[in-house]
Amino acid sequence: MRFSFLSIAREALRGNRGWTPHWRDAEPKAAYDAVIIGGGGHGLATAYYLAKNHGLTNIAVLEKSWIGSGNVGRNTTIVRSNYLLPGNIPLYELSMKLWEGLERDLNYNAMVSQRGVLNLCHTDAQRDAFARRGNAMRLHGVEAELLDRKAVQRMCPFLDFDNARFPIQGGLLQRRGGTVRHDAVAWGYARGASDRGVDIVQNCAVTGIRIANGVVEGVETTRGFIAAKKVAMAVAGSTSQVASMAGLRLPIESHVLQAFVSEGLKPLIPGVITFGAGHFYISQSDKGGLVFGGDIDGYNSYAQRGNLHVVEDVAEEAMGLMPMTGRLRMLRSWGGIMDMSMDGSPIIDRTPIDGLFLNAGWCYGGFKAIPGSGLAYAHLIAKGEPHPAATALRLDRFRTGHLIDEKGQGAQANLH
């Protein structure tokens, strides 16, 4: 069923009894042309673009739990393409352009809201760094605006501008950035892929990867062996565990990243704001809650929950930026497992095993990259060569030294 004004009106009149499931909850077949491990945003987007752009429909997406149970449903919903280095800008800008047309493409309301992303600066050196980043963006055709203190104050008068430790001197603004409803992204891509013939198999955990003479043959699962000519990993924080089934040791560590939401308020924050004197970002949801987060917990973990020291740190930074937040009640927190690469940038590449592909290392940037990552990964799987926007995201860069060190933020806590 396609969504339209008429279909919504019709269902409203008949008590919403005519809606059908968004996607088929398929049973796994014995063999596929390609199997994608991971039913999160990246895996579902990859399956969708494999079917749409390359005509490959004999595909299965295997999810160990339910669709949306991983990081795609455990983030702060921010999308942006305000990166500095040429290895990252093309992919994130490709993703930004896909976000802008995603709802029309999927015929699904993903609640894309381009309300703007504002990065605050608090020192002369930071302002110079933002000017450099903005210039790099504009050289790649990505819009950027460097704001002075007065411009920021007109936009966000509720911030603490005169804090002696962290005076706000200006900011870098990307107006096309904003937020997208995370659950809707998973549901929309799942629906789109399923409608094009892709099997989405929930509650099907991969327990092994079968390889013979350096060529992948398929995957062992809790629902039996599934043969496949190609196997693609897109499992975020579980990447190291799944890759080890194929005998691979990757330059990735898993860390937990927490996020928080406050009680609901009247409309206050116009877009997304980041605190330049620390690692803190905040926006306001459509329900009125302030959604915010900060650093990873700083130790290796596969848990989807965090610890008090980061809660305290994030609360302190919220107070440093907006003292009025001290009067808010925090409703809930959650955690996602980050696959932190050693240079803080992602990997989309083939592995040394023929037919086995890798999509990983997204660190803090996984959600915003979903459409671009899925399109580029599908191109790699279908054609065997990297997409033009992802040529620098090679696995062997850690061996050759061609790192994409966007902010000097890798997996180690001392790099943050």
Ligand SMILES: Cc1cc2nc3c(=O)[nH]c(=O)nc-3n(C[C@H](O)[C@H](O)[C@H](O)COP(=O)(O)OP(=O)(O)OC[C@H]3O[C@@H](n4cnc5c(N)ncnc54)[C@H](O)[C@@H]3O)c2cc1C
Contents of the next structure:
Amino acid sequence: MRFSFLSIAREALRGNRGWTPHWRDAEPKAAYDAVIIGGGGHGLATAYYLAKNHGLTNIAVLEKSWIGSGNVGRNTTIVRSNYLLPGNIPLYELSMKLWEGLERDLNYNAMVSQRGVLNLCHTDAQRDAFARRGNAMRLHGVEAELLDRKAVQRMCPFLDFDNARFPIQGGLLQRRGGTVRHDAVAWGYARGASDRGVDIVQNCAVTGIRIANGVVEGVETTRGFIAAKKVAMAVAGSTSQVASMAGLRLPIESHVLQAFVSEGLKPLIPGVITFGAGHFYISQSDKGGLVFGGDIDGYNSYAQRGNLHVVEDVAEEAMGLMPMTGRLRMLRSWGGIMDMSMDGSPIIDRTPIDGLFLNAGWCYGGFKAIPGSGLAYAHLIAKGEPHPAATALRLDRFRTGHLIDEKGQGAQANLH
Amino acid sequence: MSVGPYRLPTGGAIDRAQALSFRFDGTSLTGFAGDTLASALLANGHRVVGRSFKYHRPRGVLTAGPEEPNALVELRSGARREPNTKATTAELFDGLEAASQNRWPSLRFDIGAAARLAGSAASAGFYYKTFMWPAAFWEKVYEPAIRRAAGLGRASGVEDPDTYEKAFAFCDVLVIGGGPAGLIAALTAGRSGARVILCDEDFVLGGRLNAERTEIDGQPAAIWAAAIATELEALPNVRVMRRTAVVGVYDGGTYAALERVADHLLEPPFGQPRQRFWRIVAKTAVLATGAVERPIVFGGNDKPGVMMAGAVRTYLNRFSVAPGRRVAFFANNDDAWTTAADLRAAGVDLVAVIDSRAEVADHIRAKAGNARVELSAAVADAKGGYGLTSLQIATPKGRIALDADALAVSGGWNPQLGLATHLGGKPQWSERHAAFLLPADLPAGLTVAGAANGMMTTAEALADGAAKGATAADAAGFTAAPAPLPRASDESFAVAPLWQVAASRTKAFVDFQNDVTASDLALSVREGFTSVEHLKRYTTLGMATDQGRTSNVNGLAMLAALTGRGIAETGATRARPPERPVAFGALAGLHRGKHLKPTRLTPSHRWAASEGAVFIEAGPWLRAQWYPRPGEKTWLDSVSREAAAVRSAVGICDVSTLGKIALFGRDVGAFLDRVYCNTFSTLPVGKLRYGLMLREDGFVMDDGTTARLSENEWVMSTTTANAAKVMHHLELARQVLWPQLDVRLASVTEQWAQFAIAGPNARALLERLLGDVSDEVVPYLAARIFDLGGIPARLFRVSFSGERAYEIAVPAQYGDALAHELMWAGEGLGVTPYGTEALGVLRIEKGHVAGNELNGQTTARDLGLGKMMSAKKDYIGRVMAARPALIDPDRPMLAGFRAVDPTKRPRAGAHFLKIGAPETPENDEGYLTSVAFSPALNRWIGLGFIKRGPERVGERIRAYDRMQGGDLELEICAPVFVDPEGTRVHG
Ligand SMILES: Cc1cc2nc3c(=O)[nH]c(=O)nc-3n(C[C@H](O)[C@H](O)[C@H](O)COP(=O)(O)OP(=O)(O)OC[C@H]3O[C@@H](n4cnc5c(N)ncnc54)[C@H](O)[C@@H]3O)c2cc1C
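Next, give the form predicted together with the ligand, keeping in mind that what was shown is the form predicted on its own.
Starting with the chain above, the whole complex follows.
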């Protein structure tokens, strides 16, 4: 059912009795033209664009649990396209543009809130690196501003400007950056895809990938075999496990990242702020909670929870950056499993197996990429060739050396 | 002085001799020591204490514990204001100030309450469907409006004046919760000799015993609890921690706990923190956190005056406060009838007992005395504008009305198992208890006892606690003797589930704080949000500051009914730490302000300060950036003077921050050959060499020099930034890759003070200290050990500035003295201290790469150091460095740059475009990494990477800079600006 002034008014008058499910909870069919493994943001967006842009509707998204149960529903919801390297910027900017039109495209309000993303810098070298990044963005037609200390102070007077261990020198600001209501992204894409005929199949875990003579034939699932000419993985933190079902070993490690939310507060901070002398980012949700996070826990893990060292570290950085947070309380913490790639950038590519596609390596930055990645992945699946915004995100780049290492950390997954 | 109109004349655990005055919304009130803010407010007849989140409905106290969803206040004022504080757990103190929140202008007249009029349109998830038209309105109108309405309490907005501490504890048995089960578990384990820690978040031990009129061993239960507490405290191996909530369970038997040291005081006493955050590592733990009563969902169940039956008992018995003048109660279980008995005993008018069950045993029924009893009945709707005034009761005979100003409700009890599920366990549904019980997969070492384990009577809880205390002690290696069990009541807790009253006509709340109603749940299911997690996220059920302690189970039972599934199949949402909200300040402890991270000072810090140095944070270090002298107007004046002094006379600079790693062993040479891309095994004793280290992926990791001090002793220097990283890297190589090599490593960065002495007069200066350091004794790239007045001094002939230069190292404790000595020795030679800025200028003038160039994205070839990569041996990074993209001739390579207009200043971070080329990514040819004003050339110069740089010397290009105004025409030049022949280093 379309959401409009009229439908809302009508339903309000009849006690909301006429609303229908946002998406069909489909039973799996025996065969599809394509199946997407993983009902997270990327899988659902891919299905939506396959249907919308390529007319592929005999397809299914197979989700082992409920849709949005993975990282799409666990992240800190930051969206931005302030990347440094030419292999990354086009995809994230494509995504940013899609975010900007998302509610109209989907007829679903995911509360895209462009209140700005401000990355703080604390040294000359960091400022120079931000200038390099800002200029790279501008060359790609992406807006960016480098703020000095005074401008940062005007924008965020509550940061520690008097007694900071690492004094703030300035910051890189992307005004179009911000936050998006994460669950609504999954639901909105699911609804859009479902309306176009895509089967959203929940509680259906893929347990095997059937391959004959190097060609994919379908997937074994907890609900039986499902034949498919094309199989597309979009399982984020589970990538290494699912890929191994096809005998693939990928340059990806799984790590846990925690996130945190405070009790609800009246508006306190403007947009997204990131601390540059550690690893800490914070924003305030539409409901008033401060949503924040830091570094990954550091060890490989498939457990969706973390440990205290990061909890304390994150709180210390919060206090170091914003001393006013002392009496505010952390309400809840949780963890998600990150598909950390060896250069910190994603992969959207074919695999050595015919008909099997890979979308992975999002590390902790894949939420913002959902629309762009979905669109590019759909393009790849439908046409067999990469979308122009994703030509660099190849799997073989680790062999050829065309790495996209934003931080210059090298092939150590937990440093990205 | 009034004791409050609702305070009962006698009884309770309050100290009537100690009156405390406090203010709520500006009104002065009085309570007693032993009160909570909630009990004191209730005693004073304040029934409305806050407004709800979405509809701004007036709300009163619902519970008597941390599960409270409604009675949230801003506690204290000014910089100590704490929003969203639960009045039910805030201990009253003299001078306490609190204000209601989420209302404007006042609690009574709240404009936000108009939100109620939006009614059905503002149902669950409405915002996903709306605010989309016209398009531009979302950003400009709707979103800001939603944001303004967000949140409950207001933060102070200023720095918290109080301090916090972190502490660590270790024990054999950790007992979480000091109710009957926890007390006896701690006693049993404690008597066995095990080190026991007992934590309870309340300020008195005893848990529910403090709220009951029941007896243990023939004495009032609270007295029994106090006696056990005394015995526990007398045991030397037992530590009792009151006001301490265990808030999280982590891997390896680690428990996080928050001790509220001074929250019950006006201000923390001098030298005391406000709170202390504990990390407790326990061999075993007993979870004895009791149970939480759940409401029943009926119309108007959020009216102030509606309260949990157990809470009514707590207010009556512990705080001696009557919940109202005419109290009714509504339940589905036997336990709740005890409240009726207690009300009567306290002399409060019990107007009716409404039980949804058709039959209630006679001895239970007797508890209501002569009060009216309605069985097979339910409260359908509670009425009243600003608090409860009457009830509509659905009975088999039809609807009846009843006047009441308070209603005690009980829907049964939920064991508190949050902590048991932090590591991922799933609680199991028990039909008998009509509640979730402990998960099958408990965290290792944890057992659950008492009501938390479904042992709902005092006698059962005591037996279970004793057994679990013994098991825990045994598991920790002790032998616990079973304690004789005290005599206690074994009251029936029979319950027949009732989640929701079907006959309700008005808004019925499931989650009070987030205003989630029964119809929201129905709508959500209609819209397909049928998984518990979807329901939670769509409606926000259970996501408020109470984490759904009074709403989750009702919500999912209702979901189960709506979807025709069983509760077990529907499942529960997962509890997430922390179990109680924890202040950021407590989690951060002392790590704030300047103490966020340790500050490392160089050995000559005091000397540098005495020389007037301006210091700069360089990673963890504070380094001298420059040394202003009288008459210098800007930093540039100082820096240029210092750099010029190095070129013309002699400068000294503390370089102790460079990483230093000592290497010992017969195989160090071979080891270095494998970690550096160039060869070291051939290095003779007494010499040093510049080395370049690659990462495994073939990119450059770090550079520095390594000296061979004797046959088997070497010392490596790294960049300041990479000191730790190189150490990790070498340890990995030594321990994992080549354990067979005879190599040992030690980080000695802190053990040595090291100074650069650079400039044409460097030799003269050093000779005053060390005697002959001529080229015969200390040739270029020599490493020698001197005796400096009995102190071993290492002298390295290296140069970063291109001048004749040495680095001298002495044990760190002599660093400050050596700085003074160097200044003395330089008298008359023009000796000048120089800081990191001049250091940077000098190295840029010489084209030496540093942090800005070693950015982890560059290869040896990019840096102009390709020739260092030995072709004769294998080393880390060799194979990967040969990948096609790393040897692509089009890669940007190091070059020098200067502005065509010599007065102009380029800016690092600019990108390079061919002049006139369109501003597109395809035309991006590289970027400028480092820029400095060269006093030697009297102009700004820079280093950077540009496609085929070395081939393009003399070409003009555009520095594209939209960030810092450095958009200029530049000329590409060789990266060495000063003394390209390299003669001065010998001069
Ligand atoms: C704490 C945290 C904070 C983050 N913060 C940000 C941020 O601020 N900004 C940002 O851009 N990114 C952020 N991210 C990263 C971002 O959330 C992820 O990169 C992104 O969501 C991953 O893509 P996805 O949504 O498709 O993954 P998911 O939502 O994880 O989807 C993968 C799905 O695959 C399913 N699945 C797995 N195995 C199988 C199987 N065998 N069969 C069927 N289904 C299967 C899973 O159940 C899951 O639903 C954060 C992540 C976390 C955990």
